[in-house]
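Next up: just one chain, as structure tokens, the form predicted alone.
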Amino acid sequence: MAKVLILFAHPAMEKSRVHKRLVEHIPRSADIRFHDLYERYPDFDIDVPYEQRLLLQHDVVIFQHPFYWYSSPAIIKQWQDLVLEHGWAYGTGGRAIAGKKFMHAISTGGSKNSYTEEGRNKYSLADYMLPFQQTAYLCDVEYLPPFVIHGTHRLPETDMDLHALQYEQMLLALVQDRISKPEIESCIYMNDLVPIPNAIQS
């Protein structure tokens, strides 16, 4: 069994359709902790010792947020800058979170095809996630493929529900250690491990 920490960051949750559903489908489990960064730190004054203690208590850390301007909402960067301290998370003597796992659960307005060399965004989503991947590497943390919902502006309500169920199942699989390393290495997105049949998508 693994302990999962969801670090949630949405600066305009009242406007969210996708993340509201994802949050509603987070399984009620003692092994999954939901932590809303904007709710706890509306002034961005992050309690570093508390956040570090949370990291130590969990095996998998999921950064759940909308993909804003090819990155995360600002509070995620603030959290990284302050919590992942030199000498604690990385650098000389910095081995506190070595061996843990990081990943993202994100939504994008752009379609999957738009994140290609020929698409509007010109680069793959994996390219845009490189700073997060490198941060994990420096901390000796395994960086898992992201869970991604594309095309959210035009996504029908029924498909959002399907993605929320997909997220729920992925979280349960992470908690129960049901995803093998070869399976992780074989997928681009974690969604690929919990596929939604085309026949039931809009």
Second form
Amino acid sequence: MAKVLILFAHPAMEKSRVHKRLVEHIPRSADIRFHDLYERYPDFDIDVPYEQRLLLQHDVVIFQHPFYWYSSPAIIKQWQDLVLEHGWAYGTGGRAIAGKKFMHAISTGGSKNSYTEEGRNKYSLADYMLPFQQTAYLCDVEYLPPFVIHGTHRLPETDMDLHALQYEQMLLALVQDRISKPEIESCIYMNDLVPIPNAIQS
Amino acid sequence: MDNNSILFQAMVYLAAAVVMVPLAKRLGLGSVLGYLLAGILIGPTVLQFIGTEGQDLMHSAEFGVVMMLFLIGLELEPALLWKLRKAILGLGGLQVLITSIIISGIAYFLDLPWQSSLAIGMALALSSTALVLQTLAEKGINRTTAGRSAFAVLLFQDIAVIPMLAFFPLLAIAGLTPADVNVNEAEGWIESQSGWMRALIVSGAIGFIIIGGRYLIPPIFRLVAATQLREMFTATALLLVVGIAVLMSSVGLSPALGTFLSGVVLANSEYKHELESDIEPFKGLLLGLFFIAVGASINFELIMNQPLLIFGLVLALMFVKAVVLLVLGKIFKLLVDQNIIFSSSLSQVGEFAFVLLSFSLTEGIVERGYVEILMAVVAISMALTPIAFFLNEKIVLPFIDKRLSSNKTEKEADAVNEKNPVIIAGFGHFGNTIGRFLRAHGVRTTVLDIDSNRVEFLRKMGFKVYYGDASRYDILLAAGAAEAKMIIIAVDDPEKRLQMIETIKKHFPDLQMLVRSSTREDTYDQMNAGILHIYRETIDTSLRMGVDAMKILGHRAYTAQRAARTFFRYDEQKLKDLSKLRDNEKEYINQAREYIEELEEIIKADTKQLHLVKDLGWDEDSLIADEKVKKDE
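Now show me the form predicted in complex with the partner chain, since the one above was the form predicted alone.
Whole complex next, starting from this chain.
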């Protein structure tokens, strides 16, 4: 069993369609902790000792947010800057979270194709996640492939529901430690572990 | 002691009520039946504390009905009246018309003269506004469809009494000599005027009430409210009702109509809630007295002599009335359960029947023998109503509910929605900022304020503001505290705030309180009272000022801002700690020394935590130190 912490960041949740569904599908489990950063810190005054305690209590940390300007909403950056302290998360004596896992669960307006060399975003999503990946590396934290929902502006409601189910299944698999290392290495997105048959997509 | 002294009489009435009403309520029978039973108990039949004066008492106690109509009027904003127009005219009009015709027909069929039959039909078509509204409110069903329909019918009936009273003299039968009952002298005066003069006086009086109510009364109330004397306001409110009643009866109109009219005129005024809660206790007591009088005046001798006739008449009458109502309810699309409540609640004969019947006796329309029998019938039918309600609630409705439960819940949720979710008490500088902010976000608020000038001004600006002391239970209830989600207590006076907190905790435990506080002392008191959401009125502003001071001195804006936030959180936390400490020391140290000590304590605690901003994530000291170590190696 693994303990999962979801650090959720959406500055305008009341307007969200995709993340509202994803959040609704987070399984109610003692092993999954949903932590809404904008709700908890509307003025960005992050309670560092509290956040560090939370990190210590969990094995997998999922940053769930929409993809803004090829990165996260501002509060995630604020969180990183303040919580991952030198001497605690990295640097001399900084091994507090070593061995844990980080991953992202993000939604983006761009299609999968747009994140290729030929597409208008030119680079792959993994390329854009490089600062996060490197942060994890510096803290000796394993960085898992992201869970991604592409093309959110054109996505039919029914497909959003499918992705929400996919997210739910992936979370359950993480909690129950059902995902093997080779499986993770084999996939680009975590979504690939819970494929949705083409036949039922609209 | 003389059995007829006023004090002794008052004691008898009050004692009977105090014994019987709680008993009846405990048995689930409602207060009205309790009063009736109290009346029977002290009446000529049982304890004989009161005898024939029960009848006279009824006349003075009828003033309770007059007050009730004033309150009904207050509740009736013209918009609501307009919304209910179909029910009032359609349902109410048809009920009075059809029931009168049927009862008159039966009476005529029983060989009464047609004039008597008509008078009896009209008198018995009316139901008891006092009894039904009281019971509906007690049972909390006055806002359901049934409650509203019943209200509409009763309203029409109450208004219909006036033309009936005007019409009765035309029915006088030549052969019958008018009974020798003292006629109001004032009526003599008005009758001595010529026809057109009389019409002029009557319309003048009504016009006076409407215009006076709109332009004269509010400034008077403002003046009285400015004295800040509670009892003066009550006295003025009573004077208003009594004055109108006197005016109306001196021009030969029903006092009930007059007060009802002035109630409607004042329904939109800022003093609505205050008036309501001032008149309410008087109305309650006088109505109680009225019901006691009804109970005492039931002529048991007559009933003993002709039990079959009288009870037969009661049952037949209630049956006819209920059937007419049931059919009308069906036509006006009431659901089955609502229709049953509606038709059974209105099946009795009301207090105005006493008035109309005694009037028809004095005018020589109906023979004394019939009137006495009918008086007994009316009283018994009123006594049976609470029992009918009781049976309905315990037996009929549960049976119907099982079959039709799904429709009902939706309807009731609707009724609750009419009230605003937020009440703001105190609309000075503090409260009105909150009010404006909430309004900008579409949150509907009901505002209560005690400053009459401010209320007047704000109402001119289009706010929904009511004048009233928000620490009083009745005012809070009238403002919808039972349905609201939250109350924002923003009044200036710390004492008043604590009173409000106590009242709300006692009567509206589900209402969330957000409370303004002034001093630390005040905050501690509120913490002790168990308040979770306390807002110190100066802390945010003084910190904001501190931030600006730091900025002007050359500190970075964001750093200053974060320092203020940290200081605020730290101060709130310390406040909680100190509030615990205070309780032990309070007995020993006088107020002044406590303040000094506390201040010292705060400053001392501050020196321990000099660095407000300690965000190590943005701090490079440890990184630099790290590099140094590496270089040295």
